[in-house]
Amino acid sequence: MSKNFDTNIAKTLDQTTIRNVESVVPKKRQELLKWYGWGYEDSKFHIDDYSLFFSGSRYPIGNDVELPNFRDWMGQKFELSVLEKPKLPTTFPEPILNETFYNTIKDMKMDYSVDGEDRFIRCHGQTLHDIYNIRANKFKRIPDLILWPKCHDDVVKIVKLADENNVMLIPFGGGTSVSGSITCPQDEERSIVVIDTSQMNRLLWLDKENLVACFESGIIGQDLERTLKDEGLTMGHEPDSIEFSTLGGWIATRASGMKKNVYGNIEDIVIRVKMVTCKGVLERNISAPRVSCGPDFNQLILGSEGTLGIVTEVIVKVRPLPAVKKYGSLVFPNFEMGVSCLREIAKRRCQPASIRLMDNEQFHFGQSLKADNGLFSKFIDSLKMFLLSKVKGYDLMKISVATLLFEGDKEEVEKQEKLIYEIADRYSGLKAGETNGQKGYVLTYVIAYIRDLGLNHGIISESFETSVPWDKCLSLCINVKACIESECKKRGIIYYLVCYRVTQTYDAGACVYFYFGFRWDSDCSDPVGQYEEIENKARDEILASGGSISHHHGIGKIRAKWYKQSVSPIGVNLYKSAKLELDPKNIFGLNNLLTEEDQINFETLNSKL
């Protein structure tokens, strides 16, 4: 890098913005977050004497306001049973420590822990399989050592030391993975070290003239946005997990955010990534907005899921905070009309920051989460339903609802609203107000908590996503739901739920989320295994119906069987070649992306070296 280049960069940087960021999540994660499920410990659905509440004050739905409609809905759908609440284990597997590595770490004065509880809560992500097993304390293999590096140079030292001593490394950010990508390999015999990046959360520099910023990879989404907001800026990347997931995790999984229509997906936002590998630091040497210099190594890092190295620093685009943020909602006579409307909006390229369409089943589920606010509120809701069914002639058991989020200047938002509501009118879409739109986005953050409530009452549930071309969107939704219903009937499952929603729209297609849950019988010895069998059938149907294996959750371990089908055998070999070049000893041995059959035989390779 030339001296002139350094000088020019220095002129644009606002040195006053360089700062440490106090993370909302402490180093001892269990002091704030659940060890046995999703989110904050003080935020949860719970049932007391047949009354259902959501505790805590972090969400509008909270403060222990009674939710009788949700209680009744769950009772009708699943006939709830009550199971024993999970208890944190008091004993943990003994750590397997590589003495040379461990002693060197201590000499380096690196922050570390061999405490059983610290290791236990970092042995998994947030898949149903993980959460069920951790509640039952079924993990045979957990990390042996936790390290908290404070900067890029710390990571360089750790990776070099691990490579020299054949120690396995697992990068750990927010722990929100739903693909099994950070779950400890249960047959790993080497010492397993988790690199917790939570202390690498600084804003390293901010360039307001070019609207770019450099963050360390461990910063949590809500901390990143709060830091930029103080400067009147935003990155605009808001995945459903933004409260807990990290910038590095978004890179590793090729994440998508709910406002990608304005700000782009993570691959559109990232300019430059620094990743520490066993062969050195992989990084493009220029931060220009676009370059043509061979294959883009950023794309190799994006979606690598912790198998090639550890992301330490990221340069991203930022934008001024929008002057206006406004919600909206639409009601359609059915899901098909809603999909057609979203397709037309995408064709016209006038999507708001976010537009999401839920099917009838999910609409009624969302309605059940309304608090009981007295007789007047019930009267208003009844009046609205009367107008829809009697005046407009909509069948309440078929209607579909879209939630909207507009961001931008006042004139831009008004113009966009006008155009979108005009398009919706052609597809019999009725404006349903800002309040319903806002409540729809609140549901986005609390829906993950419902799985924990279900597990406490004998219900297995999970979500999974895909992307699909527009002409196959509706048929894919119908086919996958029919497939799941058929599989439930084959297994004698009586109480179950299948619903879906379109969450992202593109020129050529859309992202579709499915939600599936069922009540397991007391004589079922492996409810998670039963769930996974059904979901696997659903994923086969997704691919047969023209969908992708994943839109933004990644492959991990639970979708590895479809990776070759998705990228071709040559694509698998290309990934394996990158793995062999960057990590020839398999230090980053998470075993993601590849099936057991396709895994590289590192023992054989290393014996030949």
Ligand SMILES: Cc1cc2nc3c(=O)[nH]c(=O)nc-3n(C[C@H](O)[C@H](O)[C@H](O)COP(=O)(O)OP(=O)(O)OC[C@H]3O[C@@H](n4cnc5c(N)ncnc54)[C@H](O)[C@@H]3O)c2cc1C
Second form
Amino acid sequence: MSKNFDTNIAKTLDQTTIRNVESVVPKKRQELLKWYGWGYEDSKFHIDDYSLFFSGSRYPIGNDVELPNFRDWMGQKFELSVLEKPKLPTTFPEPILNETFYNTIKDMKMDYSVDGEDRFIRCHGQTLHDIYNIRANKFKRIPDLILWPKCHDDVVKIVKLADENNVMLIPFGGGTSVSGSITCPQDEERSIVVIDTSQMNRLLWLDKENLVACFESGIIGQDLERTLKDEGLTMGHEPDSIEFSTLGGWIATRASGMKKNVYGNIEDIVIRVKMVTCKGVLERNISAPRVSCGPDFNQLILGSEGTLGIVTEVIVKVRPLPAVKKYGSLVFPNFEMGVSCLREIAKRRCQPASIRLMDNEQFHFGQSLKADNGLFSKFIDSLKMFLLSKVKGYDLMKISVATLLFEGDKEEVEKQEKLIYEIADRYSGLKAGETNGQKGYVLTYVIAYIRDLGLNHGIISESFETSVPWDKCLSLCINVKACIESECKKRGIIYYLVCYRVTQTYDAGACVYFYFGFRWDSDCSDPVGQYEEIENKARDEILASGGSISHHHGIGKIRAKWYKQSVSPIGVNLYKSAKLELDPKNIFGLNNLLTEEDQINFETLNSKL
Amino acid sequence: MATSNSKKYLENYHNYLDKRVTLFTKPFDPLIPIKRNRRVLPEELKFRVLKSQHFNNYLDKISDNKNDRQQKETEAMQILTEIGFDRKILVIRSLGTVIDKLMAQLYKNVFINEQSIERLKAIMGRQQIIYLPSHRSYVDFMLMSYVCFSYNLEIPAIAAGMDFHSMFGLGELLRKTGAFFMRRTFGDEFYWNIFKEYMHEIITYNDFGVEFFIEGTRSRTCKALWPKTGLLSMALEPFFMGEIYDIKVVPTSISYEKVLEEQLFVYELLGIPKPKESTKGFFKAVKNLIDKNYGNMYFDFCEPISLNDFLGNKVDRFRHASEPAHIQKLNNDELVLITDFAHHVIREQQKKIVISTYNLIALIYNQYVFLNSTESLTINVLQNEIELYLKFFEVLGAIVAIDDTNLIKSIHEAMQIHDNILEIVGEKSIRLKKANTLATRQNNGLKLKGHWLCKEMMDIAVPVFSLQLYCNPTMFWLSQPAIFVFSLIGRQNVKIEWLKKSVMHLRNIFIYELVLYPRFADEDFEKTYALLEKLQIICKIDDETVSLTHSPYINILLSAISPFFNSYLQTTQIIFNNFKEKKFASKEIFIAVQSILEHEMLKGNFSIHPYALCLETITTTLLSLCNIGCLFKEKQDSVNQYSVHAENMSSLVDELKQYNSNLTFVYKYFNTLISSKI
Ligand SMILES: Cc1cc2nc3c(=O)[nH]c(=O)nc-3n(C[C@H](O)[C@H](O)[C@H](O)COP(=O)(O)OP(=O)(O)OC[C@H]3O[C@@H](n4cnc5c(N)ncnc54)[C@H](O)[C@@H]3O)c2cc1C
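Form predicted alone done; form predicted in complex with the ligand now:
Now the full complex is given, and it begins with the chain already shown.
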């Protein structure tokens, strides 16, 4: 092994510190997870006759309790119709295999699969485009070979071998990407090999004194938290995809978690990271809390979206589990007041672990998702009574609701609560109870399942996000909604929904999430194309309104169009130089970040060499 | 010969006077342009200006200390009080009731395009709206509010000049119906910073919509004016800065069969200053005007233009988005786009200006004068000519409101409404009435803009100008074809390449007078060329050459443009002959042109069109001459001083003479010219 591939982390590791983690998600993913949509196979919305249910017992709205309000809401908004359930294909494209590579892998006794189904379910992420194509079986190119390395060294071997034989590699974590970053390139002629990191998910060591832990990159969120919880610890990174996304994926996409106010975003959590590239292993050999050491190459790894190498081992900060976890909620007379209040809270830097603000439309949408089973019942009714009886000037069709999550020890949380409610009071924010807050957060995980329900019924929906300075936050929301409405009108779309919420707050601005869905006409041949046109217009409007290309979903392929204007042409060149330095043969050929015309022409480049 | 398109279009109009309701008590729950979280009180806008980052940064910059800053803030509050509009529904109802009565008094019909109102209603609630009406009369001011109030549309905030404000009582009344006031001073940075921010709040925060006149002032000539882009760019800036997604702009066309101010305009164009608008004067004027019949008026909201659709692909709003809006300015490219847009709006307005019988009569009368054959112009001949003109305007695309089932009746009605200009004599032949302008001598004490024209001249000029005011509204349709024909007249087999050069040159000369926006020139050329070919006014000889035909439309076009051409020729010659060696201010030119031409005309020189006395035309001539390098302009003690570029000017004069030699017109409106002055 050449010197560049030597590394420092865990070099002479005491093998006894290593803890194997049994993952919730099995190696054969399709046994637990849906192949044609989001999440667990047993958890989904379904309609029998005229009633709507959510199945499975994983989420509080499940257990097949009827959801009458949601059905009514869907009916009102979209006028449902039913399409056929998709069928898993039985035949798959023949794998293109690089003989030397394939044979050597077999010789090495590496875990591998050329099974059609295994390859098929790993050709995509979770964008609408992906899901629609997978349901319609439209992918003409899927990975040719799946590999499950078990440790860093396995990865090193694979990467070297791939580089020698010009085989393309796709680092694959949880496959939850929503930027097209993981989607199998359709015009790749080389053998495409997926490196599934799921079997590389151990806790290598834990340092309780310094509160740091070293994990392998393939560990998925819920496994990681469960493992730490046993030690009374938490990492506190909770993206909404935490059930399925991986540590390596978070780093590669610059992910953001709900509780970043307490624990930070992924870039704040990561201390050291090891990435295997075609030229060797890149890592920063310092464990100190902060260094001044020239440009920080961790920042090159963060957001590299699988194009520069594979992250294998990561040292992260961990925290003691909080003693108290408490929810809360606030009702504002309108969204504008809510934004002003969030702004003030951010200004005072007293944000609780999470604070989110929904617009009126989303509030109603959320309310419709209540079953008659306790937790989710009666909020709207009691709220109605409350508002009508106690307070004037709150119109149910205008109010905006904020959900809060506090974490810390008892006094701390109490102090925080008091302060927040005091500030809210000045912006006409009324306390609306704990359960409503809790409900909001649970809903977060359920919302992802709705897209599949929609797709079954001719409704296309997707979310997208941005970050924006405070002064432009409100106008951005209004502009983007107006833009989408106008674009729908132009296309004769009658049934649609646009709603938004603020999901993160910072010193200088906020993160805003949009949900957009519409019912497509039976004579529309390309609803996804139509959706994408509109989302593109919406993204243009986001940028024109002062928003960013993405707060945490990343660029991938679907936002590459706006990359150059976001980082300047010199920025693009700088990225390209890094790419050429680390991967001159484009082994990691996902082609993210750059538009087609900006792509490096590796063929002419390599023929010159 | 029915003007089918016009007719169809006019079917959407309904006479509002037929369905009046009591405005004092009618319910008013208007549709608003943009739904926001809550309705905003007009007073809030002023406070938002004072609180805005932009204004506060500016205050910091210009204040010496805390005290000074406080003082300036107070000053700003005073200015905002002067600017800010208000909204008192009782005042709207009262004023509405008065206007309603007035309308019924003055007009036979108040036609409103109700389809256009429905179209407008359909876009209400989704975005801010800017109404941009044409401006031919003070009546325009009241009209928009009146129509909005009657049809349950939110009454927009209306930008008004300070001259209105100073009409004591009336200014405050108008303010309460939504007028906000703008000074006409330039360069007062403090004031404009406040005003601009106020406009910003109107667009981004208020939900009323806003109205202003893109031409900046009433067009005294009844032609379109070169648009002003100052207010417009203030209003559109939030779109460029990414603060709003879209604005719908609604050009609005208000046409009058006869404008209230007709005679005032004529005097103003001749240089007799208008009386200052005092409240007393205003009411007296109203009383004098009230007993007359002003025929029909037409009100039409043009198709709303989405700024996002119109400019979306041409602007890069992202460029501004990454910094705060309040620290940025529009760049030059964007200002050019706004000018493009302004011209587009003017054209949309013009397309929907309704042409009436009298406009055609005026054109026809002029044509007969120029061909020296007024004698033959009887009612019957007039009728035939009108039919020809109708056909022509139909193809051009104009909306002409003439009852062609009974043309004779239409002619008589039109003649009656305008009986101060043309009269029918003897065997039904038609004649221009000479004025008796004795009364003007009483204007003695007032400051003159130009030369003191003598009574003999005024007696001729007043009716000729009055008549011209009715030709002018048709120039939107006629000027471009006329320039083509003008280029071709007296020439055989003209190379298209040369034709284009000539057309472009003439466009440059008449750029301001006829509002010929250079950035539309190429497209205009193609369109006009196709139109003239279709009308068989020109015919192609081969791929590269064209000739004029013998179309009867040729004389229509030539006589329509010749008053302007003649005026330009006269002014240019006079400048060339008299001002080659010295610097001069525009007033000197006014005096020279008016006095020399007066002398000549009273001597019986019929090669001069009396419209050449028009000060506004002389002004646009000066502007054009600067534009094409025949004059230099420089500011001295805040007055523009001009000097002649002899070589350029000399060749221009030769050129114009050359063009003129192809015209065989005489401008003999009256037979006998006995002058006491000579
Ligand atoms: C319902 C839902 C909710 C979501 N909520 C959030 C949220 O709250 N916050 C948020 O930030 N994101 C969210 N996402 C987006 C997505 O979960 C994140 O982008 C996540 O970080 C992807 O992780 P993954 O393990 O699934 O990576 P994958 O989807 O497998 O891969 C994503 C990219 O990272 C690369 N990659 C993966 N692993 C490695 C590795 N070990 N080394 C190098 N490159 C690698 C891949 O090549 C690919 O380019 C959500 C997505 C969904 C579907």
